[in-house]
Structures are given as structure tokens and as C-alpha cells.
Amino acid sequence: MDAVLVQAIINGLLLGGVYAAYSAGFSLIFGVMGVVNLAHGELIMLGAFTSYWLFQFFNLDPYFSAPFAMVFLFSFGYLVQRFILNRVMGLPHIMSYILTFGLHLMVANIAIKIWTHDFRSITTSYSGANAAILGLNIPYARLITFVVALFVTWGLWFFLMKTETGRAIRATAQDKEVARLMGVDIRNIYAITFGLGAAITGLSGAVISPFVIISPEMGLEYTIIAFCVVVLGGMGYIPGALVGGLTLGVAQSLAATYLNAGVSVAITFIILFMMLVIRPTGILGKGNIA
């Protein structure tokens, strides 16, 4: 097989390896409450500058630091809805859609009165490095955020099928009516989803935060993409959020290399619309969240 192939298929595992990182809270969401989030993006950027501030004041790894962000994210995600998102649970879902936007509008520019309009990064040992393996390049900062969203992926899984929170949680899903009746506190558990969701997502920017610009303002891009992905793989469905974000890492990465790199951008929303016109239930199709 041509080497420039190969090369741009492991780029783009990679890549989608990244986006499913920052999907999975997304798909969590949106499989047990309906909603969509559009502040997603922020809590990325949240869970970025949590593993920045570590790394600047204790020069601790970003990869260390996730724990950290994971914590903060939870609290943050799980006081956002239950004291806020809450109130409009079971209204029309576009007072959650404006609801969500106006989080992102506010977070975003509070974070930016805090942290001004700079760009930032984080410089570690590895920054760069790569593995050649036969020839090929495998960047280590990427290869472990590949692991991790395999790893996030198994490990929703398993806390939704094993544990009595994440049974409860796809009971709410599945019927929330009859969930109720049965003594689950969906309002409790619809606070708990999404401090998840925010946990797994600012994991997500605390291991992405490597070799990506850190600022305020880097939340819209990814969460266009988060949609993009659960879309592709399924809204809701949480192993579709790996399938999608490999599907479209890998479709992204073969534009840039044969074609070029704007087009790649491109290639992102015309596949978005063939996923909608041909198959709207993504590729592994909407089933239950797990």
C-alpha cells in the first residue's frame, strides 16, 4: 500500500481519535436530555485552560492534570443544570437551544475579561515528538488522546450498564415517565448527565491542550464539530460518537492530502448533509445511549 495513504489514514485515526474525545459528552447529553448543547464548546475550552493553569503554576503534566479538569467540569456542569437547565426541561426544545447558546455567549466572554484575547499553548518534553514506525510518523501527544477516547468510550459504557447511577440514567432515557414512577429523581439524574457530559468533555480539552492554541474564543469551532460527529455516528448514541469522529478524522485527513487542506474543511459539512439526506439516523443508526 502507497505510504502517503498509509500515512494520511493513521493521521486521520488519530484525528477522529480527538474529536470522538470531545464528542462523547455531547452524545451523552443529547441521548438522555434532548438537548443540544451549544455551550459544549466552552467546556472544552474550560477543561484546556484548567490543564494550562496547572501546567503554568505547578508545571504539572497536562495529561496529570485531567483529574483536575474533570472535577471542576462536573461541579460546573452539575450546578448548570441543576439550578439552571433545569427550569426549562420539558418546554420546547428551543428555549434549551437559546438557553445553551446564551451559556456560550457568557462564558465565553467572561473567560475572555479574565484571560484577555491571547492566544496560549503549552510546551512539554513531547511537544512534537513522534513515533516512526516503518517510516511513518505517529505524533505521542496524539496517539494518546486516541487511547483516551477509546478508553472514555469503554469506560461510559461500562458505567452505564454496571453501575445503579448509569442504569438509572439510561431508564430516564429510554422513558422518563415510567422511570419517575419507579422512584428515579429525573431531575437529579438529568443534573447529574450532564455534570458527566461537562466531566467528560473537560477531560477532552485537558488532553487535547498539548497541541492545540488555547483562548477564549476556541469553543464554537469544536463545537460544530462535536455536532458534526454524533450526527455522523448517531445523536445519542455513544459508541457513534467514536465511529463518527474516525469516519470523519479519516475523510478530513484524505482531502488534505490529496486535495488540499481548505478543502478538508469542506469535505466536513458536505458529508454532514449526504449523512441527513441518506441515513439521518447516522451510520450506527439511534439506539439506546449505551
Second form
Amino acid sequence: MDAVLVQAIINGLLLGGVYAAYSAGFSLIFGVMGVVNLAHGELIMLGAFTSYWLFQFFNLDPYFSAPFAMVFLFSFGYLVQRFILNRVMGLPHIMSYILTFGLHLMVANIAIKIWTHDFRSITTSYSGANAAILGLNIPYARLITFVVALFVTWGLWFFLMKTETGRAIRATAQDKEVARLMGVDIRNIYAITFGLGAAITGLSGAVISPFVIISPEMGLEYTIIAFCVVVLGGMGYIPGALVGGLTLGVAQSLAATYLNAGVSVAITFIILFMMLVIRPTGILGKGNIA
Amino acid sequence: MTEPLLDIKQIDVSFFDVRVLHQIDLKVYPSEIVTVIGPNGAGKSTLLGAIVGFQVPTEGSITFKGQNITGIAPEKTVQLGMTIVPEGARVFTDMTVMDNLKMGSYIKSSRALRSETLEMVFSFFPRLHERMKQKGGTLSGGERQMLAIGRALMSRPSLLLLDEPSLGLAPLLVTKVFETIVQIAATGLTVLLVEQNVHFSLEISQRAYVLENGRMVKDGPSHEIMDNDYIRKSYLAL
Ligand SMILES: Nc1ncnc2c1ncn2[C@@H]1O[C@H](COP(=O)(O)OP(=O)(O)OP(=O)(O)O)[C@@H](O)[C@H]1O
Ligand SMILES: [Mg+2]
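Please could you give me the other form, the form predicted in complex with the partner chain, since above is the form predicted alone?
Let's see the whole complex now, leading with the same chain.
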């Protein structure tokens, strides 16, 4: 096979693994609460800034700041659901769209006030370093991020399948009335679910911080990608985030290599549009579109 | 006589402006099987909903184990020792049989007894043991009803509420479900059974209530209800 093609696919997979990690939380929140979180990208932005400031002040490596981003974003997500979104659960979905859109504007604008419009980046000792294997270039940072991303997506899946709370989350997603009959405090489960979704999203923001531009306005782009990934993989179906993320990553990378970078962005929207029209339940058909 | 386990006094229940239950009185004593019969739309499910806490009565009171539980939410009433097998079973279709049963013992007090209760449930329903790893949604109607009963037992209730457990089952399975209810009651559980299958439910219960249009029109020992002319004509088609 031609080395350019292999390199493009590898780049796509590395990108797609990260897409998967930050979209899994979006999918989880939608699957359990039916909330399309329009402030999703802001969770990534907050995760990235957590990592940025820990690096600035304590010279902490971005990968070690990931747990801090997780704890911070879990608390943030838990409180947002508990005190804001829980008020509109059970009302028409448009209410939660309006609230999360408002949250998107608020968080982004407060961040601009505090941190200004500046673009920032983190330069580590391994920034720009590549592993050269068989003539292919693999940036170290992206490789580590890819591995962390896959591990986190798997971890979320494991949590949902194997723990008491995970089971209660699944039960609530399927039939909230019956879940209550089993003794589940669904409002608390909603808050934990949003917290978990925010935590892995914030973690993703921290682990991409070594190689992305960090700014208060970065969020929207990520919300759009997460939406696209989740539509590809199936709304609310967690392993679908992996399928959708890798598919989109590879598609974008191939487009950027063989066409041009501009087309690679357009590809996202073309795929999103086609999926919504042709197969709204996702590639695997396991999405929940109710 | 001893104190009733469940004591409903003069409750009214409405959906928005429409009153669905009117001045309902009902008592269930420990170790009894009590049945509530009535036609479609009489308000049977609404009555069970009010007991577990989905609907809040506008008037009257509900007492369970001597404690006033009127208006207490379902996630709390289950902790006090009552569970319901909802109308249509409503198993978690995307979860395995095992996960469904584990959900049944989500509350802390029953979680500690989980493995022991599982054994009891599997002894009632060996079929569930065979289907342990299957998704709830792949079970037959009869198996789903067994799973819903098993799931309810997993919380170790003292009062079991059943909403039309024979609904939509083949005659042979109906017999099996009623036999199982008798066996479960024999272990010391108290049962409140809502049914449209009047014949069987009067047969296995000690006392019965007749609910029509949201009002209790008759109550008494099941054998007397069974011999009542009105009941024979309108419910048993004799
Ligand atoms: N959520 C609701 N909102 C409005 N009305 C309701 C609601 N649930 C039930 N009702 C009404 O209350 C009445 C009693 O309904 P319920 O489901 O309790 O009857 P049922 O005796 O259980 O009937 P079935 O045997 O068909 O299950 C019906 O007229 C029904 O339309
Ligand atoms: Mg009913």
C-alpha cells in the first residue's frame, strides 16, 4: 500500500480516537436524559484550560492534569444538572436545548472576560516530536492521547455495564418510572450522568491540550464534531462513539490528504447531513432516535 | 384482628381535573392475598399507582406498616417494603435477565441479600436461570411476566402488588402464574392482586374488592363475591 494513504489513515485513526472520547459523554447525556448538550464544547474548553493553567503555574504535564480536569468537570456537570437542567426534565426537549444553548453562551463569554480572546498553546518537551516507524510519522503526543482516549471510552463502558450506579443509569435511560420503582433516585442519577459525561469530556480537553489551540471560543467547533460523531455512531449508544469517531477521523484525514483542508471540514457536514437523511440510527443502527 | 399491613382510607385521585378514584377504602392484612377486580378503565392501575406513590391522593390517607405514606415517592416506598409488578411487566428490554434481577435489589437493604434472594427466585423460575444472559427484550410474554415477578421479589418486599400479571398470556401460562402467586404468598408475603381474570383471582384470594368507574361497589370474602349474583352475571358470564 502507498505510504501516503497509510499515513493518512493513521492520522485519521489518531484523530478519531480523540473524537470518540469527547463524544462519548455527549452520547451518554443524550441517551439518558434526552438532552442535546449545546454547551458540550465548553466542557472541552474548560478541560483544556485546566491543563493550560496547571502547566503555567505548576509546570504540570498535560497528561497528569487530566485527573484534575476530570474532578473539576464532574463537579461542574453534577451541579449544572442538579440545579439547572433538572428543572426542565420531563418538559419538552426544546426547553433543555434553550438552557444548554444559554449555558454555552454564558460559559464562553465568562471565559472571554477572564482569559480574553487570546489563542494559547502548551509547549512541552515532546511537542513536535515524532516516532518514525517504517517511514511513517507518528507524533508522540497524539499517540498517547489516542491511547488515553480509547482507555477512557472503554472505562465509561465498563462503568455502565459493571457497577451498581452504571446499571441504575442504564435502567433510568430505558424506563425511568420502573427505575424509580426499583428505588432509584433518578434526579440524582441524572446529575451523576451529566457529571460523568462532563468528566470524560473535560479529560479529553486536557489530553488534547498539548496539540490544539486553546481559547475561550474553541468550544463550538467541538460541539459540532461531537454531534456528527454521535449521529454516525448512533445517538445514545456509547460504543457507537468509537465507531463514529474513527469513521469521521479517517474520512477527514483522507479528504485533507487527497483533496484539501477546506474540504475536510465540509466533509463533516456532508456526512452529518447524509446520515440524518439516510440512516438516523447510526452506522450500526443502534441509536435511539425517539 | 391484627393491624392491617396496608390501610387505605377514603382516598380520591385525579388526573388534572378529572377525578378517577372516589373515596376508596381498602385494607390488606398480613399474609393475605387480596384481589381488586374491575373492568378496563375502572381505575385499578391508578389505585396501585397511588399506593406506590406515582399519584398523590387529593383526599384521604394511605398507611403502610402503621406509617402514613400518603404522597411518598416510589423510590421511597420500595425501601419501606413494598414492590409492584407493573402492568405489562415492563422489564428492561436492553438489559440481561441477570441485570434486570440485580436492578430489583438496587436498594441497600436487599443488595446485601442479593445472592440468597437470587437462589430463591431461580427456584421459583428455573427458566430465568437458563435465560440469565439473554436480553429482557428477547423473552416471550410469559417469561417477561416471570422476570417482572422475580425482579419484584429481589427487593425482599413484605407487600407485593401485582397489576394484571395474566394479561395477554396463553391459558396454560395463566394457570402457572396464579400457581406461582400462591407459592410466593405461602412464603409469608402479603399480596395485593389487581386482575381482570376474575375467576382465577377470586379462587386464590381470601378477600376481594370490586372496583367500577373509580368506586368500590362491593367487597367481602372471595367465595362470597364469587357466589354473588351480580358478579356471576357481569364478570363470570354465568
Ligand atoms: N396519566 C393519566 N392521565 C390522564 N388520565 C389517566 C391517566 N392514567 C389513567 N387515566 C384515566 O384514569 C382512568 C383509570 O385508568 P386505569 O389505568 O387506572 O384503569 P385500569 O382499571 O387499570 O384499566 P385496565 O384494566 O385497562 O388496565 C381511565 O379513565 C384513564 O383514562
Ligand atoms: Mg390497568
